[in-house]
Structure formats: structure tokens, C-alpha cells
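Starting off, we have a lone chain in the form predicted alone, written out as C-alpha cells.
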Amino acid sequence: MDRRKHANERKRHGVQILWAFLTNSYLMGFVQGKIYKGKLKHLCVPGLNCYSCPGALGACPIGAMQAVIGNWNFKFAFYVAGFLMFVGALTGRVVCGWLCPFGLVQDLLHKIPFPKKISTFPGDRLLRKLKYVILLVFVILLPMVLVDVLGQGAPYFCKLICPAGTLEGGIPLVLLNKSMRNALGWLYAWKNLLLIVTIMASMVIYRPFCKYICPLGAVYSVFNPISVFRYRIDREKCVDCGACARACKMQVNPVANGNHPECIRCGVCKKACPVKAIH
């Protein structure tokens, strides 16, 4: 059983490799010190991938909805709206679990040991709602309110939440441009902070980032119970022993509710079934 749950860990991992490397590709973005800004750009990656990444082919649907929430015209918010719903009415969470980068970071961080591992704690359900508050206050009302003389809205969540951002995209540009080394301020001070405690709270809790401050795992999550690839237990099946809740490090218990939002469907609870009951 252990060696399928690893094999399955090793096979996640290379397809989260694999899809970060695909999506930040433009190398000579690394050389120059310069955000590619070509047509791909116009598109959407289903994960959280910062604009901003200087290998960045695509644009992150989070910070692309923030960008034109509050604009008059509408059409590419449609567009990015619409990107979001069939993604996750396709999927649900699946896009947390095998495709996100920052999702990646965090599952190899979580492997450094560390005295003690943290899998719940008090408030730990409470704190799970932050997500969707976040999605709400930082990524529609302040850019949709806060506007300025033009009508645009700022990406409110990017400038003073995202540690994907701050990862991916402020430390590269920061390291390869001495213009903006000379121009950096508290905002980027800030930013690091969250960064360094997001990486440190990820060797202790498993995906911490995603559990509590992701706000394109709330919109996803959403979409966890109704999405056409979903999992189903077989109830004739199981044996309710609990394998598949004690192996969940997500703390969801898959009997209770085989797609519940906080499932990331990374696979794990499949494989630790001993009498596969999990499709």
C-alpha cells in the first residue's frame, strides 16, 4: 500500500513539474530580467501562476480578474469568469492537487523534516472560511470599489496578499533588475514577510496556503461536488475502515463526502483503499 501511495505521490509531483515548467518557459525572460508579454498573455493558466514570473506564458485568472474587475468594459472579466466555471465545473479541485506550482512548493516543503507535523488544531475549520472571505473583499469588492480616475480597478490581492506573487515573480524581477532593487519599499518588505511565514507554516501544515488563504482554491471548491470528473464511492464496497480519512492530509474523510471542498483530489485516499472503493 505504501509503495502505491508513493508511486502515485511521485507520478503527482512529475505532472506538477512537468506543467510548471510548460507555463514558465520563456527563458530568455530569466536572461533579461523582463516579463514576456506576447499573445499567449491574453490567456488564462488554470492554476495560481503569477503574471509577473518573468517565464510566465500565461496569465493567473486570479490576478487577470482582480486587472479588469472594476474596468468598464467587461468582456475579458466575461472571459475570465467563464475560463474559472468550466475549469472548475469540469474538474473541481483537481487543478490544486496535480497542476498548481505554488501547490508544488508547498507539498516539498511539507517533506523537510520537522520535530512535529501539525494535521489539525483548534480553529482549524473556522480558519478554512479566510479563503473565501479573501476571494470576496480582496479579489471583487476592493478592485471593483477602490478605482481610480480612469475607472480601474488594482489587483489588490497580487499587491498585498499573494506569496505565489512574491515567489515567482517580485524576488526574480527584484534579483535581475538593480533599478527596482533601488526603488524597493515596505509593500515588498511586506510581501517577503508573508512569503518567509507561508514557507514556514508549509514545513509544519500540509498545504497551508491553500487550505486557508487560496482564493482560486474557494472558487474551485465550489465546484468540488457538481464537476463531471469527480470521485464516487462505492458503498457496497467499502468496509468503512478508515483508511482513506487517516491518509487525507487535507483532513477530509472521503466516506462522509467523496468530494467535499477541501479535497484536492490528489489521489491519495484512492490508493490507501484496500478494497478500492474509491473511482
The other form holds:
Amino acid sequence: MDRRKHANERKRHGVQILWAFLTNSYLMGFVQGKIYKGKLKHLCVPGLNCYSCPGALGACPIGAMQAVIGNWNFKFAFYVAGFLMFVGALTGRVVCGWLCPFGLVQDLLHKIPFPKKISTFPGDRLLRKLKYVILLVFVILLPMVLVDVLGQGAPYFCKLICPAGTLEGGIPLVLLNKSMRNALGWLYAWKNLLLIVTIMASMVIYRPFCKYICPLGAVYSVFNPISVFRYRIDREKCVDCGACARACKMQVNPVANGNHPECIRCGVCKKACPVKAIH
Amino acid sequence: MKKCLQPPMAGIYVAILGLVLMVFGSWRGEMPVVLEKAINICMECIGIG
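I would like to compare: after the form predicted alone, may I see the structure of the form predicted together with its partner chain?
Starting with the chain above, the whole complex follows.
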């Protein structure tokens, strides 16, 4: 069973690494301290991938959504919302488990040995609702309402919260550009603090950013129950041993709800099932 | 078992609706806004702006 589980994890990490490389393969950006400026950036990538990462070839959907909502001309992002609906309705949170570069970072951090790994704690379930509040307030309402004299709203989630932007864009660009180093202030320090907290928490808790903060995970989670790609539980085969629920690092019980909003479709439960009742 | 193997039509309908919204958003000119934001270093995103 363990061998099957590890083979699945290796395969998943392979896909995550390959996708992260494919969507961040503008290598000149890392050499020159610049970002890709081509037409591919019309298109969103499905995962949380800062478009100010020097290697990024596409646009982060959460950043793009805030940019359009915050634009004085539009106030709602049909293009990005449609993209997220399309991807979410087809795959649910497959993107979280298999394609998101920041999910990969957290997966790898959680492999670092730590004296006590925490799977759940009092208030865990309630805290998971926080990502929906962050989506509503920082991604939609603030860029829409809190605007400057020109009617332009800032990307408040990116500005105040997103540790992926700091890791993928902020740190490499600041390291590669002297002019940017001279412009650093409290905001950069705050965002680095959030990144450090996220890194530390990821070593102890499995994917804390995905569970509690990520607005993109919040969007995709809504589509999990109706997505075309979904888990199916064969009730005739299931022996109710609970192996799947014990194996799930997102603390989902697939037998109770095979398409729970918190499920990131990592496939660990499928491999843990002794009677292959999860398809 | 047969019932749960039926294709989830709701997902297919929502995916089609998503495509329609993408086309509508593109038609009203949202894609250039995305491009404009994505090809310039986002100072807010990296913690400088």
C-alpha cells in the first residue's frame, strides 16, 4: 500500500514540477531580472502563479481578476470568472493538487521533518471558511470599491496577503535589481513576514495556505461537487475501513463525501483504499 | 453504481457557461487589461508598490 502511495506522490510531484517549469520557462527573466512581456500573458494559468515571476509566461487568475475588477472601465471580470468556472467545472480542485506551483512548494515544505506535525486543531473547520472571506473582501470588494481618483482599484490580495507573489516575484526581482532594492519599505517586510509564517506553518500543517487563505482554492472548491472529473465511491466494494479518511491530508472523508470542497484530488485516498472502491 | 457513473451534466453546463463568459469578457475588451497588468512588473504583488 505504501509503495502505491509513494508512486502516486512521485507521479503527482512530477506533474507539478513539469507544469511549474512549463508555465515559468522564460529563463532570460531570471538572468536579466525582467519579466516576460509577450502575448501569452493575455491568457491565465490555472494555478496561483504570480505574473511578476521573472519566468512566468501567463497571468495569475487572481491577479488578473483584481486587475479587471479594479479597472475603472469594467468593474467585473467576466473573462477571468469564465475561465475559473470552465476549469473548476471540468476539474474541481485538481489544479490545487496537481498544477499549482505554490501547492508544490507547500507539499515539499511539509516533507521536511518536524517533531510534531499537526493534522487538525480546534477551530480548523471554521478557519477554512476564511479563504471565502478573503476571496470576497480582498479579491472582489476592495478592488471594486476602494478606488483612487481615477476610479482604479489596487490588487489588495496581491498587495497585502499573497506570499506566492513574494516568493515567485518579489524575492527574485529584488535580488536581481538594484533599483528595486533601494525602493524597499514596510510592505516588502510585511509580505516577507507572511511568507516566512507560511513556510514555517507548511512544515507543521499540510498546505495551510490552501486550507485557510487561498482565494483560488476557494473558487475551485465551489465547483468540486459538480465537476466533470470527480471521485466515485463504489458502495458495494467499500468495507468502511476508514483507510481513505486516515490517509487524507486535507482531512476529508471520501466515503462521506467523495467530492468535498476541501478535496484537492491528490489521489492519496484512492491508493490507500484496500479494495479499490474509489474511482 | 450505475447512477454515479452518469456524466455530471451540471459540470458540463457550468463549463459551457464559463466558456460563454470568457468569450463575452474577451469581446468587451478585458483581455488587454489582463495583458497590460501582466507584462508590467506589479509593484503591489512583489511588495514594493
